[in-house]
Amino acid sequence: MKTISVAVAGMGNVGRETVRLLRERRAELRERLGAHLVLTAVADRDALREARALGLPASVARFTDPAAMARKSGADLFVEVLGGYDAPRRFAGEVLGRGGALVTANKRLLAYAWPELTSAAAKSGARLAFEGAVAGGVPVLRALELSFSGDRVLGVDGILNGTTNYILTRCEEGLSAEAALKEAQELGFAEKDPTLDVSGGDAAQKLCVLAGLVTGGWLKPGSFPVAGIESVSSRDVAYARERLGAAVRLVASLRFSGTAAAPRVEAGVSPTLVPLSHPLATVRREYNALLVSTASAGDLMFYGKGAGAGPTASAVLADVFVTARDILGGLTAPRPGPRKLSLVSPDDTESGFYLRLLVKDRPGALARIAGTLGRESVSIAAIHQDRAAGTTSAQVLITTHPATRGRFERARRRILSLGDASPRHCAMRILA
């Protein structure tokens, strides 16, 4: 029986769990694969200590330098779960440059180095798999790449960050955003520094990976609008649910147009009012979901836990299995690209909007705000006003009819420049 040797770089939570599963399930994997999957090397700054803690036999080589492991271990398949960017980039370059097979769960690496990685893989004939980079154990990438290969993906809307979803749904249950974040940190759903999550940056990196997989082009981080949940309060969440019949979710969206050879993409991440009848409104706590719209199969929903060592290691091991099967069969897995991708201007995208303002109680303030929206052809759908206790200001909550993002943003900036409203405000789009 043939043997596929596996080397794992990174012995953090995901790396340790990947090694544990690889060894624990080796008999089952052997039966399904028709070959042995054997761990032959690990790399970590504390490789000796980690190997002892995992009870690895002496036959498993220990490296403190991942790039050295790529050069010297002779493994058939490499797994990258190092975290960060610089070291994974060097490691990936070594593996792909040598025509090796690489499995990674590193969304940051894929988002920022997509042209470099895909070009290296295409040049050397290397295999590159990355199911664990988006939505943890939910097999969304394999579905997009294989299950829809005979269909055309028109768009995706996803809840791709468990931390923000946990915060927003706990706000629905009566907690403040600050208390919900603290709880998420205590439960291990949020990092000690949650900036990447709450700013929308984590979801944006995952959106780049999704766009690259579907089109083969590079959706460059920073090239599309990204807004987080920092300005969203429990007041916004309650008003949305009670008055507007909507749930607040951080939604990452892609829309695809153009041709396969010249794809066009509309992209964005933003807090969004999602109608309670919409499938994404039912996604709660630390769960992730991706709603995929296709030309032939219609809409399909993928749902599950999107973070944690277990779900991510499960996705990594699935990539190891599929990649090993391709190696045994002498199969390649060509992907489109790298190719040029054109972005639809975010100013041309259209939706309804929600705007919460703290407005000074002075004559004509509300009229000036409404007039500013009107001059940009943004029509008000509803307006609600509450006196802010103990102040001379009022909370004003406005929803609009569909308008282009460009018009709404110009109106929002002009409203804030009037001096009638506090700079602290909340703006969200409304999902149709």
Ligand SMILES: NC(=O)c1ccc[n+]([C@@H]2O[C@H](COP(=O)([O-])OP(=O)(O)OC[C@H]3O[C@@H](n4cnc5c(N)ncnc54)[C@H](OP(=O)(O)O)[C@@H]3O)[C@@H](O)[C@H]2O)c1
Contents of the next structure:
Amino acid sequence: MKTISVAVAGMGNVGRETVRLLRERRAELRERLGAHLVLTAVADRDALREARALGLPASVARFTDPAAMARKSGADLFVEVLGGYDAPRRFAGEVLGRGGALVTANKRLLAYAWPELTSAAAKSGARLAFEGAVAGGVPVLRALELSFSGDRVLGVDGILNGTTNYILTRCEEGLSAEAALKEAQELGFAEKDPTLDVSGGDAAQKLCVLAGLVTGGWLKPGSFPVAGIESVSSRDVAYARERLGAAVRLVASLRFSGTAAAPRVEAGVSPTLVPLSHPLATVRREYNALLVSTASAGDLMFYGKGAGAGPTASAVLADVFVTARDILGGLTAPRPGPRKLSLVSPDDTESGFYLRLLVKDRPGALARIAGTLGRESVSIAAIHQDRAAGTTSAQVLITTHPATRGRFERARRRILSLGDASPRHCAMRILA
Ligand SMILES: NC(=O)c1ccc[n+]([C@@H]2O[C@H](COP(=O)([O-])OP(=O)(O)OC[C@H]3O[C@@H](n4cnc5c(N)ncnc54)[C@H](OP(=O)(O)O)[C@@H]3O)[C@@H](O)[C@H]2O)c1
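With the form predicted alone in hand, show me what the form predicted in complex with this ligand looks like.
Okay, now the whole complex, with that chain kicking things off.
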């Protein structure tokens, strides 16, 4: 029986669980693969201690430098779960440059080094798999890559960040955003520094990975609009539910057009009003979901735990299994080489919008705000004013009919420059 040797770089939360599962499920994997999957090397700054803690046999080589493991271990398949950017990039370069097989769960590496990784893989015939990089244990990438091979993916709308979804859904239950974040941190699934999550940056990196997988092209981080949930308050969440029949979710979206050879994409991450009847509105707490729209199969939703050692290690191990099967079967790497991806101008994308403003009690203020929207041809669907007794300002909630983002954004900036409203406001798009 053949053997596929596996080397794991990074023995943290995901690496330890991957190694544990790989060893625990050894017999089943062997039976299904028709070959032995054997761990032959691990790399970590504290490789000795980690190997001892996991009870690894002496036959498993220990490295403190991942790049040295890539050069010297001679493994058939490498797993990168180091986290960060520079060391994984060197490690990936080493493996892919030699035509090796790499499994990674590192969305940041994939989002920022996509052209370099895919070019190296295309040149050398290397294999690259990254199911764990998006939505943890939910098998969205394999579905996008294989299950719609005879179909056309038109777009995706995803809740790809568990921390922000936890905060938004706890706000629906009456908690403040600050208290919800603290709770998520205490439960261990929000980072101590939640900036990347709350700002939408984490979801944006995952969106780059999804766009790359579907089109082969590089959706460059920073090239499309990304807004986080910083300006969303429990007041917005309550208004949305009670008055507009909608839930607030941080939604990452892609719409594909063009051709396979010259793909085009519309991309964005933003807090979004999702009608309560929409499947994404049912996604609560730390769960992730991806709604995929296809030409023939219609809409499909993938749902599950988007992070954590168990779900991510499950995805990593699935990649290890499938990659090992391809190596054994002598299959060439399936992904097309890098492509040029053109971006639809974000200003041309269209949706309805929600705008909450704290408006000072000045004659004609509401008329000036409505007039500013009108001058940009943004038509108001509804307007609502809430004034607490004894105050000199009112919360004004405006929803609009579909308008281009460019026009809405211009109107929003002009409204803020009028001086009638406080700079602290909340703007969200409305999902149709
Ligand atoms: N945790 C999740 O839920 C999750 C979900 C999806 C994807 N991921 C991805 O999976 C990857 C791993 O995440 P994790 O949570 O397992 O991280 P982690 O707990 O921080 O583990 C990373 C391990 O790699 C070691 N390491 C990092 N750089 C190294 C270097 N240059 N040389 C030697 N050792 C090095 C770290 O050692 P030190 O601690 O000494 O730095 C640590 O032991 C990340 O890319 C992450 O984005 C994680």
